[in-house]
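One chain comes next, on its own, written as structure tokens: the form predicted on its own.
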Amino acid sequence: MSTDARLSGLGSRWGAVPAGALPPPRAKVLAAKGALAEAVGGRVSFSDFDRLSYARDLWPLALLWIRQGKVPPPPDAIVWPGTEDEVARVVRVARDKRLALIPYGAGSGVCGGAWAIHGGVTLDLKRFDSIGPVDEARRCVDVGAGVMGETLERKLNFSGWTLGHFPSSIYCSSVGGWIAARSAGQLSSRYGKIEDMVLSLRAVLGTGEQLITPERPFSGPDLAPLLIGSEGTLCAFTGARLRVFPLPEGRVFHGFEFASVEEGLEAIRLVFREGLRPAVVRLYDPFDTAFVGKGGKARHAPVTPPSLRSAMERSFLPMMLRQVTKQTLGRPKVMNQLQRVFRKSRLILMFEGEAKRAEADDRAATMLCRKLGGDDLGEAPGRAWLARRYDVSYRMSRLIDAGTFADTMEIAAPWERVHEVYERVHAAASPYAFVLCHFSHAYADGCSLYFSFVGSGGDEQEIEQRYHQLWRAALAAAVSAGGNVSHHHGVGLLKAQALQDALGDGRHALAALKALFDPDGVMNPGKLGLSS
């Protein structure tokens, strides 16, 4: 097949991506083709097909420009190393040469952190795919950073043990991805995210030097919290010690239903404070819990593979579907105020580990819930979004499809601003999109808001603008409410500048850091707001 056919096919979900659509690449980068070739045992690409490839993560931006026939900025070249030192080669030949050198896991971030807004070498970590045995003694296994999350999890399993981190990304996301991005799980109310799983990291910073944190616990400063969270910016991950858990003995599921978004996140509130600690906590706003929250038993129902649907079911319905929605979302402001009709929220709890502990937390939690005016709705709730707990990831080229935008945004803050932040970011938003909510991931101290968008627009262009008309209200408006700007999503370019501006005077630290680390500005240039 030729590259033109294949580069046609890749596109074809969306719209064709047009012959000639990259640019070729550039003269600097194909210069040091053989250096790069000799650093990694001759594993580089210039094919336009690995570039095209490359070009995206899953920020909902890249698909709407896939749809129109665009392509984001693609790398100039991919390179896949197999070892620290050709990783450490790879970023000496970017030194020398004043490449751009962006860090990939599995390309599934999606706030544009894989994006090569600069060029450049691709750096594809995904054969760092080892896994070693677990110490049973010290509850730790090393894992290399090309390993995907489900290949672990089952792994793990396997032995009788868990690492406790479940992000909906679960089956395309890498550990090396986890830790860039700092990844929180479902069940991260038990178990914690991801740094607080990370007991050393093994990484080649943008000077070439290959860097292994020391274990923690340990005297001294500790590197690890500075590299988590850096999206490729300072450094390129290629393995860690992580701690795991012992596969829970016992789970125990709840769901409840009370009259206000108020109440419920007074309950989840008082539910840290008396030291319960719940595996899951899931309190959806009104729209969100007569549209998603509902549901006992979990239903599967089967798919027609596209190649057996009949023409209707094929062109003509989902023609319809995209007219229908598009004018329906083209009215955000109206099906925002329909919402107000909605009163109740539903919190799913779920406590899991020693089967006795379990049971005794949730008959506590189920005491404190009831005398806050919570009406029990039993465990079939809580089944019912275990079982369907990942569909959520598998919707979103659905409404793309459709002709709409869709998108997710995730904050965090502290419990006397979590229902102010709601308030603020809800009304910022709707002008713009319909909005949903869910409050998840919480802790002692606060939890993180889950916003859903789904907007749509009379043509492209003035879908893309509202798409980032709604990004900047709602950012604004989290961040002035005492919010932050991300819990477990990462910064990418999406998030940059509203991370530069909330970080005030702590923007020069980290600066300082990027110089320190990667003094000729070669990882990942443009993320996080710093720049080449």
Given for the second form:
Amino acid sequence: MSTDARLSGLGSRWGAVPAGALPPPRAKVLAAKGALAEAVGGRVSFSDFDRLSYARDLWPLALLWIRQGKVPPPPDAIVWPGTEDEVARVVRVARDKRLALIPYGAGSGVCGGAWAIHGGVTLDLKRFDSIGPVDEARRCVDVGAGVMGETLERKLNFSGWTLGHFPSSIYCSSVGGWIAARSAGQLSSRYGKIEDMVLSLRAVLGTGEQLITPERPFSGPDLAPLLIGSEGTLCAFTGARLRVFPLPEGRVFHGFEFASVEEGLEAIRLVFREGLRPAVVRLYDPFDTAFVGKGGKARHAPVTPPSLRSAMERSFLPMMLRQVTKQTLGRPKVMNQLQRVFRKSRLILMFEGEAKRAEADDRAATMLCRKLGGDDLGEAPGRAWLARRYDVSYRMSRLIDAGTFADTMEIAAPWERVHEVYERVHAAASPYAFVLCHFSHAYADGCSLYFSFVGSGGDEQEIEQRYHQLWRAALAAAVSAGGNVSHHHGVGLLKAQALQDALGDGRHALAALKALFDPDGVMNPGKLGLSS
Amino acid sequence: MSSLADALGPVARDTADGGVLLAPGDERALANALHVLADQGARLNRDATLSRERLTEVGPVEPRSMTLEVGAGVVLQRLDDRLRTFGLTVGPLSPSAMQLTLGDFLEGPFAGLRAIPGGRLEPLCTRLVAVLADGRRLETSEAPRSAAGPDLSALVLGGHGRLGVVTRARVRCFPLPEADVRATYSLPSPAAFVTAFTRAVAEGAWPWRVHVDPRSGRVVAEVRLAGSAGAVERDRDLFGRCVDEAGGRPSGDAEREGPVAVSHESTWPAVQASLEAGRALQLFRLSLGTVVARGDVDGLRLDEPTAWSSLGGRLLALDPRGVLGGAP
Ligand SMILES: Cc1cc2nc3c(=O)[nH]c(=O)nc-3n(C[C@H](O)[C@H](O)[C@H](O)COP(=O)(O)OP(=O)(O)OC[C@H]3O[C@@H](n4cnc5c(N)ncnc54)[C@H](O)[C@@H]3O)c2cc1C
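Show the same protein again, this time as the form predicted together with the partner chain rather than the form predicted on its own.
Up next: the whole complex, starting with the chain shown before.
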């Protein structure tokens, strides 16, 4: 098969990527082919097929571009190192020849963190795929950075353990990517974010140095928090020692409906103030409660592969859907006004762990929720959520198919600011997209807000323009109301400017770290707003 | 007046032992002083000592997030006394930590860490404000958690003031306990004690401190539980079950005076080894990985700065002029 034909095939879901869409690899990278091949035992590719595959992550902007037949900037080459020495050798070649190096986990990032905006070499770390035995006494496991989430969790479960980290992208994200982007799983209120699970890190810095961060206790500053969240701009992670937990003995679910979002938020706040740590806390805003968050029974309808769909399913229905969606989402402000008629807000709690403790905690939380006027919905909503918990994220592409844009924004704020952030982001985003929100990942001093945006426009150009306007408006509103720019998706390209603005003078400290650990600026240049 | 104190101006004074004390009242004064030190080829922590005596402002309490802005010169015990009037507390820190200023707790060997229910460690503060070696201000976000790039507060926490000097921070508090009880258990061995107590902590128990004493082949552990009446009850039940599963039982033994000794940050295996050697310990800040232990136990000394890990030392390059004093 010719490369072009393969490219067309690859693009068929979105409309073919035109032949010749990829620029040829840069001369200076081609000139380094021998050195790169030597560094990684020959595991290097310059093929257009690979370059196209690694040209993007799951930033929705890429999906919009691909719908238009536009390709995000591809890397010039891809390497697959399998040892730390190999990574270090690649870094040395990159420094020597001034090539950009883009660490790559599984490409599920949603902020463009893995985009090769300066071309260069994508460093795929998936060959770091080892999973050591669980150290039962110390409750930890050594894992390679390239291990996929689901693989790790299944292996741990097999011997009675869990990592407790369940991002919705668990099937398509890697340990290294989690650490690089400071990920949070759905059960983070009990088990913590990924940074809480990391006991020690293995990494290769942009200087080529290999390091292992020390485990507590040690004297002096902790390097790990300065590397975690660096999104490939300072180092490539090759592995980590992670904390694990015994599989929970019991689980208790409870749903409540509150008269308003404010009351639901107050319930969460009081639950955490009481010292309770539910594994799952999700409060849906009124529209989400009325439509999306509803659902008694767990449904698991199989998805029909495209090749088996009838002509009606293949052409007519999507066309109808596109028309209807475009019409309605073309006027998001009206839709957002309409949703204000809904008031009620649904909360899902799940406690897990030692069975009696989980039950006792659930009883205490129930008392608090009832005191605040919450209607007790029993365990059905929580069970239904658990059964479908990974589904919704994978529906996004259908929305894109329908000619819209769809994206999510996850931020965090202290309790006294949460509602204000909610209102201000809602108002700011309203002209550009239909807005939904739920609140999850709670703490004693605040929680995260997870907005979903769906919008459309007259043509692709207008859609893309609205998409950018939306993000600028939503992030500005979030920060001005007292929120931050990301709770768990990271920054990448999407939020790079917002991060730099939010850091204020602190951006110089970030730049100084960059200069220290990546003096030639080869590591993922342009991300986090750090120039090369 | 010495020429250095003179150059530093009103923020500095000579001390009886011939040194210079630098007591800035805000970030700007501190930044200016650092520039002067650099110009003079002098170093903080060598040619001048920092005092945070003028950084003692305490802001209003945010009752919803239970946080407040606190000057880095405020002693934690005093802060705690003041918080009581608002129905709050800084929570279960060790007695030696409570004697420190907020700045020393954040920058020193404690690295500003406290344990929260569930056994995770997190910094006592959300937002912190610091002045870095180049005189620039570092101000972190007050959001509870973030994925907005690396956590730059790590330049300050545990950094002994050698990478940045903290001037104030937003301190996270807990509700003042309405119940405060002690429960005593007898366990068959140090290993059984560690199994039972790490399990209870991981399952959500939140002990304020534990006195543990190996006595004639068994281990007697007295745990202090504080919180809402319901929380204390739930924790006591959980401890009872975890102790029972580890082959222990409740005990009527009265508390013995715990050892008054140096505090260490220690791992659970180090605690077990110490108990196996027959040494009594007081445990604070019980977390999934480490505890603060008073007594004869291996670990990191918390009462004085010790040499940094070599990786931490790499960060000293962020202060090329060495104006914050270089390696401690
Ligand atoms: C459907 C869906 C649901 C999602 N749900 C969640 C969720 O619930 N919680 C959550 O936290 N996130 C979620 N995400 C976002 C995404 O999965 C996370 O950001 C994840 O951490 C990325 O991991 P990855 O391995 O795919 O990394 P990539 O996408 O490959 O890379 C992300 C960034 O990290 C860098 N990087 C990757 N690996 C390394 C490494 N080994 N060393 C150094 N840098 C590296 C890359 O350069 C890039 O900047 C979701 C994404 C999707 C598409």
